[in-house]
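So this first bit is one chain, no partners, the form predicted on its own, shown in structure tokens.
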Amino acid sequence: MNNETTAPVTVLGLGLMGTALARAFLKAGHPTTVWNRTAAKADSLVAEGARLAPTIGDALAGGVTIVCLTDYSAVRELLGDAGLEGTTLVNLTSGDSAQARETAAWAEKQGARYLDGAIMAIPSSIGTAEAVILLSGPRPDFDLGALGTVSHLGEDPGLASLYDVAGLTMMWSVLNAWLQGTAMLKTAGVDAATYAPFAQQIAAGVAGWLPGYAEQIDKGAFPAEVSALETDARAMAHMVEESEALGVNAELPKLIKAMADRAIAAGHGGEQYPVLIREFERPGE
């Protein structure tokens, strides 16, 4: 990888995230060109040293081009007639894996070198180690370290989007579980701030199980080394009953138990919790 920190870069799209990306490049010493449909959005960056490209064609004439727009349709619309031969595009626009693969094939037909990516961060964290930037497609030969912690996931251009969605699944699942517990404890006068440290401890403990559970999933064998799924299902029933008794929404615990019940009915009650992967792999009814 080229570690030259002064390599030129272009950023297309200056929403909150695009502006943060451009500002991080400027701070790291990259000659930075910017373009936005509404040119006035570039004013603050120009004042900080960025160059405003008058046209898309001019913007693409530089080095690596970072694209951060509203969706993949906007990317195709913007770049459709721009002339991509010889350009390197890093598309950090949010979308799904099918869109990423389709856009990669389209860009490559136009003569571009294309990487897809996902930003696992909020704008204010861009430029710090906490900002995780996922890339997939051809292995990059340029340095995007100015943006945060960059991880190349593989040659498949859809991987970054898949990891993005998988990460969001983790995020919302953890938050929803915490909100469920918070709602239950509030009925006893325990506030969210009091419960939060205990919830953090539980979340960290569960996270520690993941490597071992991953081994079971990859081997396709789920020996009950800690507890059997049928034992877990009894605890899930308590969670449903307690929520209902407290007058708290029980949809989430009922969903969790329904999946466990299906796995038990399929003969997996004596296996360990990760056997539920087979329920997650099934298409919804």
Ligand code: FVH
The other form holds:
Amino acid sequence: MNNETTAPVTVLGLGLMGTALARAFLKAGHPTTVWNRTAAKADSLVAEGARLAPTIGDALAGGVTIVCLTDYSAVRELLGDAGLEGTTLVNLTSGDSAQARETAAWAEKQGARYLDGAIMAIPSSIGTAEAVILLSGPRPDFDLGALGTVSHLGEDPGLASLYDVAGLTMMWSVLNAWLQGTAMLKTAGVDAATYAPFAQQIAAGVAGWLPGYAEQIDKGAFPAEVSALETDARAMAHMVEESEALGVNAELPKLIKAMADRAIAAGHGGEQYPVLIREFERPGE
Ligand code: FVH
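Show the other one: the form predicted in complex with the ligand, since we just had the form predicted on its own.
Time for the whole complex; same chain goes first.
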């Protein structure tokens, strides 16, 4: 598949996401072959110009093959006996880095060129610049730009899944922190919509610190230029006390403070907050 949008492509798996992928390829002008275990899900795409492959073998012959199924076990179940010699697979199914590396090794043994990927987007944004598609494995000599903003992260096939899981950890941690504050403020009659803009400002401000903190982590030196961890920990105590006094859940505040206390006990109290990476780099208590 070259960088032309006339390059043929195949999509295996026409769930909510797979259908959005196939539709984006069609819209961009790629001759698009589709296959789904439940064939009826292909009907609307065929009406829009897609070709329904009668078999998996036929589908795999239709060009670069994008796989988007429920999970990696479904991928192995579907492709286990498919004959992958000479195919190019781009697996956009969600999973973890171990599954990605294992599937890459398996697929290459079958003679396939295998890229692992992750979709940081919802189906409705596929085909727009907002849709972030992460790839890892051999550098692609084809263009998936029809799907959104595509980045190749490196040769290690586990990278896309690692970034995906790291990104999901960031997303859910930020949302949980917002929910904690929302719960606290609701006890004072402040509704979520009133607090949200303030929370957005805090999130954006903290996001601005990341490059400087990343530099400290990469250098392994955490000079307290803004505040020392001991100062932060005192404010964390307020978070715990406040949550308990208000009768809202205090588990997240307690976890945040416990990790800081462990780093302080290990002698890092006088250093800047990113020194906490030491706690995140090892299995928890
Ligand atoms: N939907 C989303 O917003 C998220 C965004 C981030 C990435 N995820 C991941 O994308 C994968 C597919 O998700 P999906 O939402 O399309 O999932 P479903 O709509 O449930 O479709 C599942 C498709 O997988 C087929 N399938 C499942 N098991 C098998 C199997 N053993 N053999 C062959 N095909 C299989 C299923 O076929 P059918 O049930 O229609 O016959 C669907 O085509 C997923 O990893 C998300 O985490 C989406």
